[in-house]
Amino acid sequence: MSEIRTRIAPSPSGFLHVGTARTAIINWLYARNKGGKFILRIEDTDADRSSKEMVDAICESLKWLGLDWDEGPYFQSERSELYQEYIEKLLTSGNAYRCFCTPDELKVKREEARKNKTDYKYDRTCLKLSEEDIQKKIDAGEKYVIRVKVPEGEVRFDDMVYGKMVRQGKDIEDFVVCRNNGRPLYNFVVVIDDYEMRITDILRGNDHQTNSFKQILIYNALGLPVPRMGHLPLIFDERKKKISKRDKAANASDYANEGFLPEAVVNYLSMLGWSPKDDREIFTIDELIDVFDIKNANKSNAVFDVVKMKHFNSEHIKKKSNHEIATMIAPMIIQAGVYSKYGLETRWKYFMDVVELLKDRAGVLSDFIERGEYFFQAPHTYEEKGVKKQFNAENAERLEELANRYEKLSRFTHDPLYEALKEMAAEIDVKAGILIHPTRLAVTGMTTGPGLFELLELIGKEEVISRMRTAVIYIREKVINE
């Protein structure tokens, strides 16, 4: 077998769409599994909608995902002369012809077909022109498009996902491959690019299946070998609608800023339309490469679920060492103003202990900040629902008494902390939870989090007691009096 060569060919008219990212991942995994090459091509022939900024953003997103490419990026905008050479080959071979029909003339014919309730198909008016007529029209400056002459018979290919695909040539009109301004269209340039770049396997969304028949006709018309093709299920949102570029979930680059790990995003997106055919979901990148088989691609469309992707992300976070996570979230903590760079560097061991305590509860990296800010500074506010339920005159007395008992402890560690609270609860004849909940709110400002006694031990005696007494003052001055 010749070397496997796959590609991804995004359009730089926007950021890297999650659908394009998923397609890139599948092509990359396929190439890496087969020991082949992964090529990056930028489809930037639409100058009005393309920009260098978007090219850079797409490349950065692919790099962040870890999808290294072996060749490229190639730019379609730099290959115009090559396309024109192949257009001439099509015309010379007689497999394509010039069509001088104007848009208005074609519109009239479409309207007539609609009135007659028949499907419109170009009637090959210009295929009947003689060479002399064609030359006269060219000399007169009449504009024309280039149409492929679709032969009779079947057009077929073996889809790597869907199996045998067949269309009848009579059902495909002589389609345009070059506009009247000389600019070739997508279905033509993609064929030329894939041939010239020696692409052996094309994996893309199943919305391209119709295009595949036209592209095969172009390959055949030019006498070029047809690569293997496979079409992946589309990605829908939770409303079962195709994710558009305007949707919040659409841009893969956003997930880096939201605290997702690249390996988790690759893992999750690879499962949208593919599976290893067992119950396992969480894979490292190397494991994905090892088990990847395009035969296990699904035919039904996939639903993008950010909650499930967070689950994937949380599982990958758990695989990281505390040091790795601390290194990743340190810049986020500094940028958020939660703690200083100097503070983190001088309390690195404490920082990693915080990570260890929060790691099992983090869905994304930003959770370490949103759910762990109290490890670095006393809470400025308290959760409203907690205040309504826990902050009252009775609990102010209890917090004050528990703070006094904690102050007398010689060892401020889990077991003594727990025993002191349990003993007090027994003395006042309440369950331990009656003391645990207001204590957590007083120390962290939150109603949920890791084990109370573990976090009290980590924050430390002096700071814990100070926060408890601050909460008592807050209750008496802000809650009770108001």
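Please show me the structure of the same protein in the form predicted together with the RNA, now that we have looked at it in the form predicted alone.
Just this one chain is shown here; partners and other molecules are left out.
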């Protein structure tokens, strides 16, 4: 059996769309699972809507996801001569013909059909033209497009996902393969490229199903072998429509900034419209490659759920070592101005301990910063609901006293910290929690977080005591002002 070759063929008219990303993932997994090749091809036949920036952005996103390609990127815009040859073949073999109808004329016909609630298909006006008519129009400089003459009879193929697919030729209109400016169109170019690039397996969204029939028509007309084709269910938004560019989740490139791990995104997206057919769902990339089988693709469309993707992300965060996470979040911390690069480098061990403490409760990487800023700086503010509850005159006294006791501790570690607090609580006859809550708020500015004594130990004696005393002053000022 010859080598498996798959491809992803994004159009650079926008960022990497989540649907395209999923298609890329499936093609990549398929190729990697079978030891085949994965090829990147940029479909930029529509020059007006394509840009270099988008090409770069798409490549970056693909790389970020870890979807490395073996060949490419190939650019369709650079291959025009090639297409021209095949167009010529189509014409001379009588499988295509020139159409001189103008866009305006067609628009009128289309609108009329819609008004009458009737089916619209090109009426083959120009198929009826004689050789002389055609030559005359060409000589007169009339512009024309080239249409495939769709034969009657069935077009069929065996879809890798949906099984037997059939469509009647009479239901397919004579579609255009070449613009009146000579530039070939998508459905045609795809066929030529897939053939020239020896693509063996085409996996794409089922919004391409009808295109597949047209493309098979072209393969047949040119006498080219038809590759295997498979259509994947679409990814929907919460309104159950094909996810559009406007959706928040639409740009795969945003996931990185939002603190998602690429393997979590790949894992989650791979589970949309595909499943290993058992109860497992969290996979490493290698496991995914190993277990992937296109036979397990689903047929029905799937709704994208960012909440579940977060769950996948937190699971993958747990799989990472502290060092790996630290490396990933360091730039974010520096950029947010929470801590300096120098500080992070010189206190790397401390940084990793912080990661360890926060790891279990992080959904996205930015959680480490949002929920752990106080490990690097004293709190600038105190959570309001905690202030209301904890910051009163009585607790100021208690905090002051506890700070004094903590100052006398020779070992500022978990157990002595706990013991000292418990002891004081017993003396003033309150439960430990009564002291714990205001202390947490004073030191972290927050009402929730990791175990108090672990974080006190980590932040360290001097800083903890200073923060507690700062809070005491804050409370007293606040109380006076009330």
